[in-house]
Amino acid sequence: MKSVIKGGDAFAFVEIELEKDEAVIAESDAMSSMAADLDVQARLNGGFFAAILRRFLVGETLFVNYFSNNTVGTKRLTLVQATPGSVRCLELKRETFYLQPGAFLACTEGVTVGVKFAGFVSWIAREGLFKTVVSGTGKVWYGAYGALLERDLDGETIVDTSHLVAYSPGISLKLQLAGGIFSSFFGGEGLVTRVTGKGKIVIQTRSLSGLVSWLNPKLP
């Protein structure tokens, strides 16, 4: 299997070529375009219940749909998110891998998508009260409303609430004022999240919610 990223930060897209018996896992949205003769059907995201709790947890899609290609060329796929923004491929090798509400894009065979409980930090931090848990060997797309930033961590380090998209299991969060009392609240910033920890974290560069606040004024 091969695939490329392209469109750059701003509306990022993946193209996938898929052998004789390979298949993509995506989100029942998340297709652009694919050749005529590949096999696509729509399952139950995990199960029923792993379907639910990731529907109304984390805001996935109910159902997924699964593209297999059952030739004997090779056959091309092209899957989209639904924002604006960057795309980026974790290769997991007998890994865990912590994503935010609504960045898992798709998976390739042999990588399993739960959800667990993310603490009532990351829901205040606008990180959502529960995550994505993506894990096993394989490849995993993921994506977030503008471009996305990966640093290797190894100490302490402040996120803006509502930016971090994907972190490692090893990486913990907690809230605090951005500085003092008057210059946190007067100064914009408010409440950030401290990011502890060693392991690797992405970063979004926007935040949908940075958006709404800056498109409410202006609107009539």
Given for the second form:
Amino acid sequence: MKSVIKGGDAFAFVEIELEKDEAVIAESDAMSSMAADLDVQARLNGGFFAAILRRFLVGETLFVNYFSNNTVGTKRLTLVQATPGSVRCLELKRETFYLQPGAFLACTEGVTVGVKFAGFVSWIAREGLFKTVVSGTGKVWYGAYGALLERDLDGETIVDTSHLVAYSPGISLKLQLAGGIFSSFFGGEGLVTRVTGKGKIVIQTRSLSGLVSWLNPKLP
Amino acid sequence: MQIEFMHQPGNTAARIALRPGETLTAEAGAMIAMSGHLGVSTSTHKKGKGGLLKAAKRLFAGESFFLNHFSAEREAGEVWLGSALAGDMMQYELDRQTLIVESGAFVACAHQVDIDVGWQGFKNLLSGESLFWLKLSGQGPVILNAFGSIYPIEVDGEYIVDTGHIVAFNETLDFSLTKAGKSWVSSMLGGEGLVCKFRGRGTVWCQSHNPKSFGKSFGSSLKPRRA
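Next up, the form predicted in complex with the partner chain in place of the form predicted on its own?
Every chain and every other molecule in the complex is listed next, the one we just looked at coming first.
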């Protein structure tokens, strides 16, 4: 399987070349184009119960699509997320990684996608009460609105609410005011997330909630 | 006519250098800057090519009723064009062929290119694309825009493109609406719904992103419109 992420940071999309008998699992409606002889099957993601959980807790769709190549040749598949922005590929080797609701795009077989309680801190920080857990061995594609910044963390850092996209299991979240009472409420930052631990964190440079609060006052 | 794109694919602008005597026809509202001495005229049609009827048809296709013509009469000049949506632009050189363009994707063309509205049948009612398509034919460059990156697919046989992702395709291709994969139930449950299956030999240009999907991702958080 060969895969390339094209389109830069603004409009990233994933081009995958599926060899014979290879398959990719993608979020619903992620397919932008594909070879006509690839097989597509809608599947409940990770069994009925897990799929229901994913649907209602992280707002992912009930079904995911299973694209498989049952021909002899190499077939192309193009996947994209709904929002403009960056897409990253994560190579898991018997590892686990956490994704924010909506960030998951696709994965190879061998990766399990589940749901985990993220805690009330995460919820108040507008990162969702639950998070998507990807684990196993294989590739995972995820993305966000805006470009993605990756940081290796050992210690702590502060991230604005609704900007954290993904983090490794060694990371924990705490909520705090951005500064003093005055600067927190008038400086436009309000609450921020204090991220502590050792591992990788991924931050998006824009947020949909930011776009919405910019648009709303301008609507007629 | 020299065409050059800048800031692809995020916020593309096209710079068109016109030689004396050349005229560029652009969608109304596309001009962002131009040389001061260029002649500008607005019409509902290409001079001597159809008239109000074609303009009315274009309106159906979701394009503007009016077209602007920028002419460099005695002196060379340049025009900069942009589009409303963030995204990529592409250039296609027509050489006595026909290009079918998703209405809304058209930005500009050389004056001698003929713009007509084509009917692709009732399948478009269901396809989520617009009912009418633009048919560009003749000779000269054409500029198109899209939401997201544009990527070409060389079709030889069959290829599937999701609805909402088509920018343009060669007339040598034909498409039908169908299901993704083998089963209708699967295609509906999987959220792909109807897809367009292209047949024949030619190129289809796709936009990486689907404006409707983007709209869905935050539309419900927007405040309701006052009646």
